[in-house]
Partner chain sequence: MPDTPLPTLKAKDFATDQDVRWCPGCGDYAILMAVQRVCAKIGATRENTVFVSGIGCSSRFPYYMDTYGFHSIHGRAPGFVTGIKIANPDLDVWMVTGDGDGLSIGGNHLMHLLRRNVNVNALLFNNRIYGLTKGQYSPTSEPGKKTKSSPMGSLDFPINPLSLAIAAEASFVARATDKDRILVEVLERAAAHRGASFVEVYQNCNIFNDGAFDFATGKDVREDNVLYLNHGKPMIYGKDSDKGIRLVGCRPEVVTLGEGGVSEDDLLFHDETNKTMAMMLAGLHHPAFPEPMGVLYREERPTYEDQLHAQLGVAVEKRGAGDLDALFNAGDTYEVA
Amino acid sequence: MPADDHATTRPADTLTSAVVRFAGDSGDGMQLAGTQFTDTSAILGNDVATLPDYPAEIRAPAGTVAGVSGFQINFAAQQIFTPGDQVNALVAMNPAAFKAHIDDVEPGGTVIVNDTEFSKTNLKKAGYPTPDGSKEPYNPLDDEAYNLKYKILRVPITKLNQEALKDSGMSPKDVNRCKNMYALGLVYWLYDRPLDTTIRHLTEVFAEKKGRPEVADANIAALKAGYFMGETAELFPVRYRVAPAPIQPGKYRKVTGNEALAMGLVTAAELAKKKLHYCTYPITPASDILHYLAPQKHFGVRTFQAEDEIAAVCAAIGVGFAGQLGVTGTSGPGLALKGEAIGLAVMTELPLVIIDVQRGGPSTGLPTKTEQSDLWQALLGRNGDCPTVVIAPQSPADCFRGAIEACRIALTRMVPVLLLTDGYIANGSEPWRVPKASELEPIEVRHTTANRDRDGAGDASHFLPYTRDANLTRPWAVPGNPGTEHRLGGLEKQNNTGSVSYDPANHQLMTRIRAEKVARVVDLVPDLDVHGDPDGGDLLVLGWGGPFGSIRTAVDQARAEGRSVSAAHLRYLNPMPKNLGDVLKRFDRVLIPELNNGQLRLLIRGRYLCDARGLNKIQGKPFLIEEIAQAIDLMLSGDWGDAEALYPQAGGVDVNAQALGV
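Output the coordinates of this single chain in the form predicted in complex with the partner chain.
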């Protein structure tokens, strides 16, 4: 194995972390290359975090900037929380990929370009202009400015890959599809990674599952050719090493947020001795949850691909009525469609879990890009006073825990629970410490088995579906059980009996009961943990959802510089932790970074009379650590002025100037 051969003639620099990005046409296999690099690094013991970035179009015109697909990996010899700000090494498989990603590379960073693809046609497709009086379009690789700023390595990957596979017997098209593995091999050499994980993967997928060993062989040959090219061609002055990270001992695997969430749902159903029914309609970026769950039929998992978002949530509620675990999953536009039905689940007090993998909005918005702009919709986006529990996992692996918590609350408190993730954590990945099933806490579900014919007088109204326990949870009586026949519906319910009631005082009472019932879930919500100075200080950076990692890293950096900055992260948006108000009071200033226009900020201000300031990035991209670090500087220096919201440097927006020209 080449990877075991460390006797290289060139020196190796040891790094604590590195950020690599693969970019190419959406058909170039960049997601696979990135995933393989991640798996290999995780197995080597690095901490990893990833960020896939792909276009909304499945196959946008080849060679155009719109069709560029990217995959970024941060791998480190220390604990990391984000996919990294600046790219240390970029692989650009064509001019469009170069154009789309070059600005994210750190000055002095390595840029490996597939020189074969920098043809006249492809340069034009990427939108590079042809200078006046020239027949040749501008080629950035010949531009002195780029060559001064970056280490650009021109490797004719397409050609070298063809050369390496000329005896493979494969068609030119199939040969060309292996060039991602050639590029991956090259980057494996650069970062001193072994090839065995990827070789095993290629063998499993192509030789064993698809029965095409020749494809596996060709890909492996391309991978090795790329690796040996790095070894022998002396393109790189140095290669890099990133040692394993000191992470908690145990067994790990890499998971994406959607994958962890799907496993969490399967697990919750098993813990509750219920069957998981996942009722959904395909929507980016939530569809992968369906794809993970559909093959889990041997767990008794029933997936129902409904005709639309509304039918999906209604079926999930029907499942809850029938006594099983009903879950529906969607993204922002789908949540809007489900609103009325969620209101019915609130009114009928049935268990229901709704997953919203948030994306850029409003309307169709930015389907493949991340955003946190459905918080208000989740909390407030229904008719009437209509409270649900809202939970937001903070990282890909945390989606596992979040899904179990959501199901536990829904099933034991008879209440709909909304689980808010986002495109960033849904598609991003990180190591997940594999739990033991036997160590997970069971979910105790109770069903009413009262029997009027046995226990009562045979009176049709004997069973009272709207009586409650101390948590205000009503009994879950399920069709099939004799004696608890009852009728539910969206009309207001009379207290205790559940009969239709238009009584004014009863409506006020029931509205308060529904609110209080959700509020009492707070006894299941852990107190807010302050990372830094629990007794208070100059600044608290309060976050929720995906920005957890960027916030944590920026706060740690500021604290290392001796600043009085702490971080706290809300996983429960409703009800919020009991101690949140007290925590807020202990800090002079509060900064809330969110990937929206200030949704949590308004809630915190309204509920706690806290003059929180926002850092609001609405660009379809996660926060850079640097952006939060700058906001921390501004908050501490007092230069935050009167503005309610700070904007990250790159997104400085002036509506008057840009929209009105004034």
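Target state, the form predicted on its own; input state, the form predicted in complex with the partner chain:
The next block holds one chain only.
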């Protein structure tokens, strides 16, 4: 119930799930409103999945479509894997937000518009034309077609918020900053959400931390005004209620992918009894990892903001040379800059974790949008034969486990590990069950003091840094220990001694050893699980990274219809699971959805001689469930190789023979 226990008599319809999107100018506070709605829903026990959508420009002109900021949340009484396809309720704070997002609303869906902002000036800023012979620009709210298709509710949010706060003593500018809370209160009423969580947040942030109780009071007043406006104005014939979801017992919290990565890195350092040094250069959408780690000094975490990407990765390599856990984070453009230094880590065989939060490319590309186009760069984007381990978490919460796995492999196998997430995973959020300390396996790290510590390999009187164990892992000697003096560098190393060598046979030997060393990490890679029919069937949908949720949901829908469709998801991309080839052979057809132009598809075709087809979307947006469901239909129809086999666009993607990689 709301904080003052106000009772409502309005009926409530029960839903299994709902998708709400807040949209407005980048200064309208839509991310805060969406985050608070998410936190409240998570506390109520709903399963949640979110999709923040930021403008690509730092400060696009106010009121333009380029400056629209959105936040979508799917909250449900059952397990969900995506932020949803179609929007059930849209809050549009200005004409640009309406224009940018109205097509994503389901027919019959609710659209709450801030009617105050639909002025002549703002309509023109949003790009709405002025019809010939008219002095007024086109206003979509007056268009009968929109009003027949959607439940459009014209609420003068800006004006009502100003009236609610007229006695607050705040400036008009500060009053207008509270209108996001007015809109949030209205949506809280519509979906029967309590106000307590947001009131507590506003009090803690503004009154206690920032010492501005008047700002907290104003925002709380706006929140309550919006809530009670929903109760008294009778705009909505019904309100909606989404019950808690059944979940595995345990302690939960909501996490974003970047937040889970940061916690996983700190945990890995504790498990390995190492100091975490995070060396980075700020880049969207990876910067939040630095923001989360910087305050963790009480865990021994050290953060270093370097002058550029090259300095950041070289510092992290130096941390590994000094015997601690060195991690660097970036996005696609920064990974390109780090390439030569990653090769140095491969040559010196030092532990290093590189996090790449992928975004739209090439070049600067789409800085705030999601993509999966760095797979080839992660696997092949360095000079020479230069292999690294590559891991890709499948969801925001999975980033915690992915970070620990990356650190474990890097520290115990003396090899660089690339961890690939993407903008959707990094900024999206979902519930995460907080593990107990007893559930986390320690990371056993061993530093050598002399070669005799490695079963007597080599001459104990002369340290040999490139002797190896059964996994081809070389000893990790920390500088300063007598008897382990050695040289490292980027020039080719002689086997065992580590001396500089230009011998052709030695170069081929060392190149093959470095490749085989990565290949033997497969012993740590679990077999690939098949969701559906492990013994085979008509179609396998194979994915990696962020599309996990859309693939899983689309496959579950197909299976509910009695279709022979299964799913498998690759978390390890180099080396791949031992049983992948056998899994692929069990299915008549293989579909690979990717947010790129077919990078995994090429690898699968080349390595396993599998005639896989790809569903490729490169729009800066994650897959809709509908898009993958339609691709499944096409694959099963037998028309997957027919260039004329078209069906209607799903979310702007032509799912046809060309899109399927024919």
